[in-house]
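Starting off, we have a lone chain in the form predicted alone, written out as structure tokens.
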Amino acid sequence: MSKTNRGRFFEDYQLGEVLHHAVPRTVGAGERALYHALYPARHALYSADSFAQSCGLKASPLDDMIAFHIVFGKTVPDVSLNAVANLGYAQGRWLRPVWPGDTLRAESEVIGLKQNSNGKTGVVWVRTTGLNQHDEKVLDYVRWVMVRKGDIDAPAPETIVPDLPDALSVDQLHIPQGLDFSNYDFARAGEPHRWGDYEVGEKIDHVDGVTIEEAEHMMATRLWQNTAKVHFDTSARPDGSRLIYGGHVISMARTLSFNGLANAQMVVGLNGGAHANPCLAGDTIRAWSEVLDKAETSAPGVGAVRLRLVATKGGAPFELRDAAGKYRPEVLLDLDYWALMPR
């Protein structure tokens, strides 16, 4: 029996089958530092304690992304080291913050396959909870990936393709307990616009760039654990090329907002998601966003809003498909997500 692993391949996938992910990771203020080393983040709930106490919280918590990608880094000996790529997301749900302190491991359901036309690679669905050290669900959410066979000539399975809404209703958010905006400093957070500023429909141009490097996003995605051959090894893309992990892109696109969106604090929900076109070193990322739904909430002057993030490597603002339907060829990454947000 051999000692190492050469990571799962399509075949080596059953409907139902649940995969416990290894390694527990102890999380800290390191990891916050780093993050807002590697991104332009400047959420001010994330970035301070005060600011995070005035709002009914013990302390600033560590970045939703920071939570999202441990989690996804523990996934991705099991189910993605051998993906051609990663193809969207669902039903993300952040249910509870994440705290300095906190050990985080991750499991996972298989709950579709289907084997693609040419015969060489499938699709595989799983659906992923985050887990803090007291089991407490921390998040979840779906995701597909593209996966190579090993065995060309190994059956194809039933295909079940899973049902995911398009979207998560407003009650199935999870707002983090004791948070309250009614005395929200806007001074402080950057930006004075509010709930109430936003309409339904409107698109906003964020701005500012930053091109990507590669030691940078190999940086991250080893801080991530994420252990995907196609990011780290150049023959494990047919052009020599490392592909950016697509995290990466989604953590800089939310931070680029923050650029017209500062008081779109905590991000509790990703409805649907998708990395459109590759990343690689040397693209300049740049973001748009799309006010696709509000709703209020129970919580004390807090709103929740729905977002489209897009994120592109070139051309105008605002453009996200062409005449045929497909996304246009510098879209990279197409995000669909709700945000607390103060009213």
Second form
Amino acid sequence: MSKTNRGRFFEDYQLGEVLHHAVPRTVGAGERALYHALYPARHALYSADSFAQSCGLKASPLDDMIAFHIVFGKTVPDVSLNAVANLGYAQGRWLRPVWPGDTLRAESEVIGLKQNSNGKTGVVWVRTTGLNQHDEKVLDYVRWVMVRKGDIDAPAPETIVPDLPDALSVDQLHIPQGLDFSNYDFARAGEPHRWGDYEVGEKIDHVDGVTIEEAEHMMATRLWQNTAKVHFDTSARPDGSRLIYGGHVISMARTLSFNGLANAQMVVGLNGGAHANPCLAGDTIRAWSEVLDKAETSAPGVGAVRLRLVATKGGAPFELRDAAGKYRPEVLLDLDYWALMPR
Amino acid sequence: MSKTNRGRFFEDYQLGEVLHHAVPRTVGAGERALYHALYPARHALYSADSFAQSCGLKASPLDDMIAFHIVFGKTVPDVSLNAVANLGYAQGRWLRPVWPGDTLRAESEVIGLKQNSNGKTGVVWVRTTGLNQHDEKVLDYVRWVMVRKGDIDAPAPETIVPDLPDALSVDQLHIPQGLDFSNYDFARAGEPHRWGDYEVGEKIDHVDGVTIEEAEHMMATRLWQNTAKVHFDTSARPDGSRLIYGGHVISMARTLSFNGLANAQMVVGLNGGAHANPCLAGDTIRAWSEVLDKAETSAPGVGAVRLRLVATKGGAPFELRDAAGKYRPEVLLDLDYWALMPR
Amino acid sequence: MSKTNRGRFFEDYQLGEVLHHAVPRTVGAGERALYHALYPARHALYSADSFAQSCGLKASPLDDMIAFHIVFGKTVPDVSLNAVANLGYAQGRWLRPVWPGDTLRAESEVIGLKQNSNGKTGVVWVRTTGLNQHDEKVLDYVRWVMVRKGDIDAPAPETIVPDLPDALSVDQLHIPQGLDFSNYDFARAGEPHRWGDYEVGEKIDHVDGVTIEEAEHMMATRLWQNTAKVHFDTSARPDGSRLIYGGHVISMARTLSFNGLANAQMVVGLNGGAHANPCLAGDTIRAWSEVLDKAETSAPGVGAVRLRLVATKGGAPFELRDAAGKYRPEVLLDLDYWALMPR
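Since the structure above is the form predicted alone, I would like to see how the form predicted in complex with a further copy of the same chain looks, so please show that one next.
Whole complex next, starting from this chain.
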């Protein structure tokens, strides 16, 4: 019997089953420095203890996206090793900051199953939860993937498609305990624009671009212990290219968005997201944002802003779909998230 | 007089001489994160404090290979700057875990000398010891290298070839103090296979592959303060290629072996090793293992397994030598080590 | 109104104005490890707590160049986003070590302005100061850059050119509190040469070379939160190449100078520096030094040495200028600094 993990196929998932993902991970100063080396990360709350403390936190937490990537990476061997496509995200909530020294683990509950009409693949919905060493939830989100069947003759499961709202409402967001933007230092943060300065419908071109290298995306992806072959092995795809982990594009776009959204400090909700086209080394990533919604929160000085974040590898800013409603070929990412901002 | 280090030549070594290698090094959270970024490292004991604590250790130590590379790197300016070839390793023992914050240094005793019949080179055997800030030994191993003579007319030394057993016996291995696999969590570790599930002679194809980049192997090699020119300078070799540090291949193969040997947690003995062929950027490294021996240990729940670890840059798994007994051209590494595993 | 930072143009600077640069940054074990991965850094005082403690310090500080790069990076959005050229440095002093856990910020005072005769650009002189979380100065230096005018019709300011001595005198240097080289361990430091062994006029070829990769210089530059587009975006320059941050060349040359200057432990003064020619990926950097001056200091066992550090991408060592007095095309950097050395 082979001792290596062949991954799960569609027929291996049971509705309601909980997958306990392997290899917990302690994170700290090293992951933080690498995040700054791999991405143009400048949001002040994740850059300096002093700034985070002036916002009511005990220290600078690890970037929200580090938490996301670590938790996501843990799920790969159980959820997406035989995935044909990563179809979407929904209902993602950051529930608690991750501090240097925390140890993260992850588990996923199967909440939906639907065999495709071709009989060869199916869609699996999981709600993944990241937990720290105190068994406190730090993050949860729903993700659905298309997975190959291992045995074509396996019977189709009952179709259950979870009901997933398009977006979280503001009262579903978790504001980190103690967060207070009353004395927010806009000069140190890098931009003067506050929550009240953004209008729903406003679009921002983040201007800067980064050309992607193989060594960087592989280092990032390994750092999250994501083991999907296509990211590392030139023989895994017919054209010899290494497909870049979608999360690398998310982090690149989010950090590029500093220029224009420097005060959208904390990511607290993930409403949805699509990896519209593949990203390869040599592509130059740019980003633009659109303000989708705004809401007040109960925390002092803290507003919430719902943003669309689009990453491209060319083309003009603010172009998203073609006449037929399909993503334009240069669009890499269309992400919908909630961030916290000083009012 | 030149102030730069020209390195030692064969005639500069004296039997019994002890070389105190320069530049001690404090290691910690940063080296740990970089190791995870550079290699697909997932062994749980080195990934999470909580897992290491559940195995009786005070925290997650730094990967055994970090200790090896740091100690090895210190020896390069004194042992292998003028080396023609790194001929072999033997009798390597990990004697004590390296904890974040430890400061490592190294010294080597010359234990063998043999001038080659061509009169231009000779073989030097050294026993290298790594020590921490408390002057406790953390690692020792024998290594032999072929070194150029600086002065062809220097007289040949008396030939002394040390007697090096093929492998360490299990009672020569040091089990870290407190290690206890009685309550080992196989689900968190990532695989269900325990010591009793492996048979001598069994071979495991680790399946995954990683295509190597220049930036990555140079970052790894510099991290260990290994200064051999051939790894960094395209003008150092006639073909303009940078030769990849053999230790980079060792770490890549060892971490790839997680898939099938996730529970071979701690490396405690290095019986031998050969860098069979050079590795260059663009090569895709894969790995396979063979179980060479098994033994019980006195520590609770802890078994020892002796493994052959082979790294390749192509070809089929389990092919090692050609009809003439020579390593096949696609074989990069043939390593023989002892690891500790839950029984 | 655009929310992104377009940078300042020449007419936006006022003499005497103080710019408070954004995004403070906490540095530590991660930045330290990355510095060792990105450069062949081996100076013992920055490598090991034990060595630094034997020199009277409480621990190993972060490399002096990490402090410089972090402070420099903070100034880029306010000083050099629209710069045509980085013209020079002067009067740089390291005033206090940076310890792991420190949080750095930066501010710059405009100390000189001179519109160029073409009416399209001008030169801006700033004195930049880096401060830690206790508002103690850790570094200051003067830098001048040529900046585009945004509005050609803006009136020229009064010309004020600061008087900048060619070099700091030794009594202007700050010796870190407690520094004591009386018991300096030359064997652990890696070379036997002490202050008394170097003569004014002596030149040292540092021998080793490193071929530069895109991924590495971008990771380094991002780590210092330096956002200048030309370093990251292949579409920013007509030839599609990414210009390498001059500080990457400084750190590469300084660390290569270990071989011959292993005991020039601490950088305490920056007298001047010119980035003579652009550096691109694929260049192989080498370095040579010239002893320009020597002085005693009041600290026990501590001497000061003034060094010229030249980085090249080819050519023979010790060649700096052509017959017309221009930098030779292979010269990348001509740096003039003070370092502390055991007497």
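Residue numbers count along the first chain shown, from 1. No experiment lies behind these values; they were computed from the predicted model shown. Think of the rigid core as the biggest set of C-alphas that the two forms share within 1.5 Å after superposition.
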{"item": "Yes/no, Leu168 Cα shift of 2 Å or more between the two forms with rigid core fixed", "value": "no"}
{"item": "Flag for Gly122, CA shift 2 Å or larger between the two forms after aligning core", "value": "yes"}
{"item": "Large Cα shift (2 Å or above) at Val142 between the two forms, core-fitted", "value": "no"}
